[in-house]
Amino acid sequence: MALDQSFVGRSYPPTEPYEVGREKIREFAEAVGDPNPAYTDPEAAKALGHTDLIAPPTFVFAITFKAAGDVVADPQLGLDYSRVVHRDQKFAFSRPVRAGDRLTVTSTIVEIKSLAGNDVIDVRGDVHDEAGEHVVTAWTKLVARAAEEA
């Protein structure tokens, strides 16, 4: 069953603030194999003009994908998560994510379409810091595979 087009444009309440920690940044940089010293050494980050460690660009995925989960879990939307695969992800930064940031995400459904019986949903996650300044926007594309015929 196709998802309801009336959900396009629906925004969800901002998430609780996520505090970005130095160790989380270091762990993520290590996990993705990125040796950039701005991710692990506060002095190296400061030498590059940052106030503290900065996070690798894809670090924000963990925060925005969790927020997109609020959309997926909306019972009114009716998305069957057991059939969902992650198709695409992109980011547009106003500035890097920094250690000490307290970030919130507001998710908005920007598109719903049907392709070959599959539902495709695009969710935009606008990330702001504690002062309300825009940090990054993330776009997540999810595909709910069509149910198999019996």
Contents of the next structure:
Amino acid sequence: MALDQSFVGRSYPPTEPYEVGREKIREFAEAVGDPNPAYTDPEAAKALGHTDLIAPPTFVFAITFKAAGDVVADPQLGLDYSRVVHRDQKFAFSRPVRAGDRLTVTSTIVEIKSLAGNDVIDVRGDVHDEAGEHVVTAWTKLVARAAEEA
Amino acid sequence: MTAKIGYDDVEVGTELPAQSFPVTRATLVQYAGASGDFNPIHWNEKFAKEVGLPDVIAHGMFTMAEAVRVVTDWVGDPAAVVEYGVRFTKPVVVPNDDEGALIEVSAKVAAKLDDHQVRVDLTATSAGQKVLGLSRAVVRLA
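Next, give the form predicted in complex with the partner chain, keeping in mind that what was shown is the form predicted on its own.
Expanding to the full complex; the earlier chain stays at the top.
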């Protein structure tokens, strides 16, 4: 069944703030095996002109994906989440995420379409800091594969 | 922000140093914990096969994180990345052995843009298959 097109353009209220911790950045950098000292050593980050540790570019996905998940789990939308795969991901940064940031995500459904029986949904997450300044926008495209014939 | 690479020092076609990134089941468990993505297709072979996958697969976001290291290592300051986007075209299949899988990434400058920015196009393969498509980063150089 086709998804409800009236959801296109809908925005959801901002999430509760996520506080970015130094140890969480370090844990993420270690998990992806990235030795860049800007992720682990505040002095190295400062030498690059930052006020504290910065996070790897894809770190913020954990925050935006949770917000997008709350959107696509809306029962009124009717997406079969068990059949969802991640198709595309894009980020556009105003500045890097850094330790001490308190980030909120405002999610908007940008596009819903049906392609060969698959449902495609594109969610934009606008991430702002405590001062209301834009940090990064994430676009997440999910595809719910068509159910097989019974 | 202090990019190590100068805008005037690159031209369209400039190649970034290519890198290979190993990934084992242990890597995936560690990434699941760090990222909060505990989808069992990334650590449970039985579950992965039940949903039609050949085996456990790496998180797409793990592959995306590895690929951009070619860019951030080149430029020095990760904050130089202005935009970064990929399409997940094929899964990285991670067998349950000591070797796991290898993600091989190459990249080159595809366009010079305004404001000291360049577009870098990335190629990521694993087991001879392209695993990322439309993989592009916009980076601000010195």
